[in-house]
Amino acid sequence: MKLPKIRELIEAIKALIVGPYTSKFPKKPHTPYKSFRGQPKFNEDYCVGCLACEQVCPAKAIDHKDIKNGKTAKRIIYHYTDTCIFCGECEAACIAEHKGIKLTNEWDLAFFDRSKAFETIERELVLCEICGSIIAPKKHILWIVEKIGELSFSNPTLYQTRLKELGLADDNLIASIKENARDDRIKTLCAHCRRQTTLTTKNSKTGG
């Protein structure tokens, strides 16, 4: 058996004068360092429900589930703690000044019921008034509006979502479109169906 050396020692009686070098969590609560890595958190101001973040994660702790109900939606995201890594990548990834999530100092995490360890955000989703499929949060058209400024008035989706939001739509010029020309190409559409109100004339039917 060696015997403790001078130094090791003279570091016990420091810690039984002093105390231990250890923190006294759980009677202190403790205070990580603020590069600590802890849980990432959705900020309900910035995230524009992309799905970026659950693009790059590499534990596939982050999720989606999109709910359509009649002629409205909305998607839940989920974020997973009990799976999360901690990278940081999905705060990386985030098209939103990358604070749509954002990782935080909350380290205590215990759950005693592993389905209850994961935290959610919802988003408005905006339907195509054609074929109802789902185009993107509204959230999400309305930073890409705030990002292109003037050029969001090339396309009718963008747009209209963006005076619906301001209350500046005008139902009675839609109305009026309709029964002159061709009121299809200022609806809010999917892809497919700009493409088809784009390849057909006033009298053709417009179809999947």
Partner chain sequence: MDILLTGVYVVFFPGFFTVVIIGLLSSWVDRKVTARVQYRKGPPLLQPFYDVVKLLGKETILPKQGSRFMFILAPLIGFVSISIVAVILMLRPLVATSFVGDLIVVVYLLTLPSLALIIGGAASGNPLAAQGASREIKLILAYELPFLIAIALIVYKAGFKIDLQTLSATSELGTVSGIISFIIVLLCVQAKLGFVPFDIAEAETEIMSGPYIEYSGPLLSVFKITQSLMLFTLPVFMITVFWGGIQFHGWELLWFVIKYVVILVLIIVIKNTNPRVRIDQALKFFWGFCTVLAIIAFVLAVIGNTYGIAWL
Second form
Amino acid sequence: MKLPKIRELIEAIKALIVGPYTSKFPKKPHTPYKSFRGQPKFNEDYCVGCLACEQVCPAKAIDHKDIKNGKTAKRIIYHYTDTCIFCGECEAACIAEHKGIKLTNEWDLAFFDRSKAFETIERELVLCEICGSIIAPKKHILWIVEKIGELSFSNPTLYQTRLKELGLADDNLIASIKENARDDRIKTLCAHCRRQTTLTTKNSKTGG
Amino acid sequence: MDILLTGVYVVFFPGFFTVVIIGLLSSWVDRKVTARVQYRKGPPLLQPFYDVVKLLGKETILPKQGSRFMFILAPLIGFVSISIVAVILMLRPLVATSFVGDLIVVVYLLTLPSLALIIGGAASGNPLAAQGASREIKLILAYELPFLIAIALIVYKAGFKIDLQTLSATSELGTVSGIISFIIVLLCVQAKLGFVPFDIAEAETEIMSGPYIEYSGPLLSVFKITQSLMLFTLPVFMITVFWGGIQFHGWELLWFVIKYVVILVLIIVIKNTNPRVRIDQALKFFWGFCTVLAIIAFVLAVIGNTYGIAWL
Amino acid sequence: MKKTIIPIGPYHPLQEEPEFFMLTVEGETVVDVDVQIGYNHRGIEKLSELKSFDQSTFVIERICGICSTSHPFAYTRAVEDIEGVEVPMRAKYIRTIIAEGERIHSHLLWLGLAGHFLGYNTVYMWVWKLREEILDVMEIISGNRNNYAMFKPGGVRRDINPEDIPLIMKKLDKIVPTLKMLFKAVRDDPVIHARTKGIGVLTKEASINFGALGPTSRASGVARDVRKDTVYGAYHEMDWDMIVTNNGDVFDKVVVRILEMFESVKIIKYCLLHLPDGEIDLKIKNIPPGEGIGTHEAPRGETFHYVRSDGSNSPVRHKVRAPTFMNLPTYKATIKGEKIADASIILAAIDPCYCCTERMSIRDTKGERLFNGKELIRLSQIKTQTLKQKLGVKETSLEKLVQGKP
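Structure of the form predicted in complex with its partner chain, please, following the form predicted alone?
In what comes next, the whole complex appears, and the chain from above leads the way.
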């Protein structure tokens, strides 16, 4: 049936009665749906500092910096909140049960100073005992140990870090091992130095 | 003292200032109701005032091409003419006098804002403004014919009296011809106000506000005030001529406010339930449909008068 | 009669994006139009070549804010075409749901804008309010109102939670009555008829000649729809109608789009009710060398993607053709002889999306175009020749034939 303008009028009157659709935002906080993809946040308990998220990030919003300070070093992972596109790839790629970096429901992200638009997380790094270069974050090594179980005893870097973490191996114990001829094999080593020590029969200390 | 009192009447109450304030408030009502119909919240009460004040504080940019003198003069012409109409209409019930032929003065002055728009648009030297101005000319030609026939009908019914005092004494809405001419004038008023479906001259999505395109700052605010004054003046004119006029005492005042709001709401409803028509369609509508209807109403009125049928 | 030039653009309240249309006008009648593009080139194709296959989807998604599913859909189909794999059934269903949801929101957005261009702001606001519902559905499924980040070569990134399905159904049911009201209002309104019927007619022949796509062609009686013509997604699993009308004017384009929304609601509901179990992702490890094409029926028409891989991690060549690229030239056929007041609605009727379709154009400081089609072909031939000489490829017999050599 042709009813020109009648439906519009009914809808208009309905609109007047129902009232505005506008949400009362500042007074009534907005809660997004559970699946909402908001600001990704690092989780201090789970993140192992492996940089898988940096690898997959399509917007290059995740970056890191390794800072070496004498015998200790730390890795700072940055998440730039202004370049982030909230795609959730970091969460999907996270090796720590997808919990190391997780999308939150946070959406109210306006800020004034762009130079401060980042979040960080710090991870302690393990250094090579010979050349002093960076091997991996301590938590990452521990994560590998946990994954591979007793197989980790084939690799001194892994089990030493693990034992140190458990408090079973202190410096005294390690010093006593060092008396042996091939003590360089039982050290926390970077990949390069491990290759060196495996291929050559050199003792790093004596040079023979 | 008489001159002083007249001055107060003209400038303060019920003249210029009162009318401007009521006009801006009416434009707020328009915006608010429009917003609510569209499920929006709408502006706060004082928003039209804020707009005017903001525009007054802005820079006026004059176009390089085109006539600067006319460009500045145009908004003032429209503003002054519509202010005079408003004062005439509002002063009449207060001092209870009018002069012979003030109806014709009012009808003439009501066309001036549109002419001012044409002059301003043409003076700005912008092709889109010129387009808008030419559309406005066509629109005036279109709606003035049925508008004047409808007014002439009322004059005929009042026994060829052309002063507002006589016309305002009677309500014409009791007769068929009166209702028809009221509807026609309502549609013409819609076109005079430049509201949808007849906002052809300033179609934002077609010619970017047309004649207004080069206007900025105080000059634009003068145009805006003119528009909101028209939003008040035209319904008041309709009430005066068609609907028993205005009285400023007791319940009559409330009755006037109700009449005004009814006409305002009708205008807003038409505005919000229609798309914009094209200029040729508007021309066809006014010259065809409306004019024919107005002539029919006139014939009905003549028949009613000759044979003494009251309801015609 | 004196001819005046009325510019639409580069910046115009009618357009959300910069594009330049020069209308030559006699009085109120448009006699000619010159379309100039190139104001918004973003180099998406090159950007895509710099990312890995997986990351590219996020760049592709941002070609268009409205078709943020269509482009990834076509792209992932192109990548899967290289490998020659079939996506799991559940992933197909989820893809279809997302694509159809996007069609609803895009058509609603267009309907609102069409109302706005006609000066009918009430419809504009009502429709955009209605659009909130479908955007909510998209947020429930994908976690965002737009840029869904659902597609990946080999499947989808997120699964639909079965607990959300009743809520999604409720929201879809909310859309239908209002949509019906709007459809009937448009069908009956004499003023809308006056503004849209017989305006900007694209005849069937012109539609075929210009290669118009999507609703623009279907309104002219050309029954082509990638969803029906090829087998992909879950479209062939259910019954739905292709909406075809015959007049080709603005009114028919409105009707086609509104009726398509009902079909989309139908498709989404079917998919949600018959969602198969199983994997949602093939977990593609590497993409072999080769080339593939992918198409998808975007809200505006067929989106076409061509991807070439050399076996490495990222595409070597990625070519995008958005539907507006084919639809925009029809403006030349539809606008001539119409009133200038109708210019905006006729242009809007093809639902133009300039950013997606943008091509680079080189101009000198006076605005003259430096390279036309012929010259570009010549440049491309020279490039091929030098490449061949470098690689030492001999002339093929076909080329000899073309060049007229024995």
